[in-house]
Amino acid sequence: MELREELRHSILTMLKAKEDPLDGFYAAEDTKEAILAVVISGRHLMLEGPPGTGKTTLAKILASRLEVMQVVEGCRYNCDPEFPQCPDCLNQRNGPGVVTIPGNERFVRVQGSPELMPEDMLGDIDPVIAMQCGIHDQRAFTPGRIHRAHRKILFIDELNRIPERTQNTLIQVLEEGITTIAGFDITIPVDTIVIATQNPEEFAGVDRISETLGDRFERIQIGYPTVEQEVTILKRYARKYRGVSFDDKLLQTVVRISQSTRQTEDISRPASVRASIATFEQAQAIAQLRGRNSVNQEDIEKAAVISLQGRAEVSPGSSYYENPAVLFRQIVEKSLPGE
C-alpha cells in the first residue's frame, strides 16, 4: 500500500471513531479541516505562517498515525521486502533480513538554509567507497535525504530558505515519485508525502519558491492560536517543574502577553507561542531562585521582559525602536489583571 493510502486509511478510520486525528495541533477548525482534505487527497501539503505555530507538530502528528512498516536489512532507500527495488536489494545475493520501523519513526526532516546543496537531496559520491570499488559502482552512491524518504513523510522546514536549485531537486518527486541518479542511469522511486513550510517573505535570508515547484504544493495558511488554545499548548507542551505551583489565571496572564505583541503597530515581528512557553518555564525558574514554591505576578512579569527582547521585534518606524526594553515593559503591564 502506497504510503498517501496508508494515511488516508488511518485518518478516515480515526474520523470513523470520532477521534481527533490531529490532536496536539492548535489551530482554526476551517484550517484543520483543510489540512485533513488534503493529506486525505494524497496531495503534498505547503504550511504557511509565522514561527510558533506547529507546524512541524503537525507533520509529527501526521507521521504518528502511520503504521509500523518493514524494511529490508541493511537497505539504504527503505525498501519493503517484499518488493525489493533499489541496486542495493536487487543485487543483494542472500535473502534480505527484515527490520521494523514504528510509524513514529517515518519522518525525515529537512531544515532548510541557503548552505542545503542538490547533493543533500539527492546524494552524492563516497569517495572511500569509490576508491574500492570504482566511481560508477552503484554502492559508491550514497543516498541523499530524498531516498531516506522513501515510504515516510518527507518534512522540509522553511523550504523558502532553500537555494532554488536545490528546490528543483524535488520537482520530479512530486510530480512522478521516482528520482534519477545521473552518472548511473538508474531510477529509484520515492514513496513520499512532503510535508514544506515557509516563512512570510518579510523575514530575512527567505526567497519565492519558483511556480513550477509552488504548483505541485497545496498551501495552508496557519495563523495564531487562540488565548484558550495557547493556555491548552501551555500545559500540554511546556516544561511543568516539580514543586513550583502555577496558577491557571497566571497562565493567562503569560499568554496575554504574547497576544498583545501580535496587535501592537509598534512590533513588526511579535512573540510566538515559544515566546510563552519560555515566559512559562522562565517564571517557574525565577520563583526558585525567590525562594518560593508558587509562581506569583512579578515573576511574570520579569520572565515575559526576558522572553520578549529574544524574541519580539521593534518596527523600525517605531520610538521605541532604539530603546525595546521600555515598549516591552509597556506591553506586559498593560496585559496584566485589572489593566
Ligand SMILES: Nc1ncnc2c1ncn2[C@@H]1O[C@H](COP(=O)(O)OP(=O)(O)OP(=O)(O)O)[C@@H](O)[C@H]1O
Given for the second form:
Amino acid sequence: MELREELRHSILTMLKAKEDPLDGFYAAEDTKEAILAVVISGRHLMLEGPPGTGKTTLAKILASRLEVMQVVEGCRYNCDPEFPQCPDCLNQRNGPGVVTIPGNERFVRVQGSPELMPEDMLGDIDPVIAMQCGIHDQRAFTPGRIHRAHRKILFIDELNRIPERTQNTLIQVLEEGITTIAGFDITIPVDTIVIATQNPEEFAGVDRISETLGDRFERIQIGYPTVEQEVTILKRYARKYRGVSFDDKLLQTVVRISQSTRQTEDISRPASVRASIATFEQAQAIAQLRGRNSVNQEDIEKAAVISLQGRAEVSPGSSYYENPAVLFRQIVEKSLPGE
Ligand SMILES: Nc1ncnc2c1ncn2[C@@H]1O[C@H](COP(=O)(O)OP(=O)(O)OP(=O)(O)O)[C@@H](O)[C@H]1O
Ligand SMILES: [Mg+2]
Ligand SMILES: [Zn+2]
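Let's see the other form, the form predicted together with this ligand, since the form predicted on its own is already up.
Next comes the full complex, and the chain you just saw is listed first.
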C-alpha cells in the first residue's frame, strides 16, 4: 500500500472508532480538521507558525499513526521485502533478512539550513567506492535524505532556510514519487509524504519558498494555543517533580504570563509554549530550593522572570528596550491573579 493510503486508512479507522487521530496536538478544531483533510486527501503539508507551537509534535504524531513496516535488512532505500525495487536489491546485493520498523520511526527529519546542498537530499557518488567498484557501479552511489524517506514521512523543518537549488530537489518527488539519479540514468521510487515547516516572516532571517515548490503544498497556519490548551500541554508534556504539588490556578498564571507577552507591541519575540514549560519546571525547582513541597506565587514570579529573560525579546522601538527586566517584571505582576 502507498504511504498516503496507509495514513489515510489508519486515520479513517481511528475516526470511525471515535478516536482523535491528532491526540496530543492541541489546536482549534477548525485547524485540526484542516490538517486531517490535507492528510486524508494524500497531499503534502506545510505548517506555518511561530516557534514552539507544536509543529514538530504534530508531524511525529502523524508518523506514529503509521503501522509497523517490514524492510529488507541493510537496504539503503527501505525496500519492501515483497516488492524490492532499488538497484541494490534488484542486483541481489542485500541478503534475505527482514527488519521491522515501528510506525513512530517512519520519520526522517531534515533541519533546513543555508548549508544544505542538493547532494544532501538526492545523494552523491562516493569517490572511494567509485575507485574500487568503478564509476558506473551503483554501489558507489550514497542515497540522500529523500531516498531514506522512502515509505516514511519526510519532515523538513524550516524549509524556507534551504537554498532554492536544494528546495527544488523536492519537486520531482512531490510530483511523481520518484528521483532520477544523475549519472546512472535510473529512477528510484520514493513513496513519501512531506511535512514542511516555515516560521512566519516577522521572525528574522527567513527566506522565501520558491513559488513552484510552494504550490505543491497545502499551507496550514498554526497559531498559539488558548490558555486552556496551553495548561493541558503543560500537564501532558512538562516534567513534574516528585513530591512537589502545583495548584491548577497557578498553572493558569504560568500560561497567562507567556500569553501576555504575545499581546504587547513592546515585545518582538514573545514567550513560546517552551517558555511556559520552562517556567513550570523551574517554579517547582525553586519551591524545592526554598524547602517547600508546593509551588507558590513567588516561585512562579521568579521562574517566569528567568525564563523570559532568556527568551523574550523587547522590540527595538519600545521604551523598555534598554531595560527588559523592568518590562518582564511588569508583565509578570499584571498576570498574577487579582485579590
Ligand atoms: N499545539 C501544541 N500541541 C501540543 N504540544 C505543544 C503544542 N505547542 C507546543 N507544544 C509543546 O511545546 C514544545 C515545543 O513544541 P514543538 O517542538 O512541537 O514546536 P515547533 O512548532 O516544532 O517549534 P519550532 O518552530 O521551534 O521548531 C513541546 O514540548 C510540545 O509538546
Ligand atoms: Mg519544531
Ligand atoms: Zn532495496
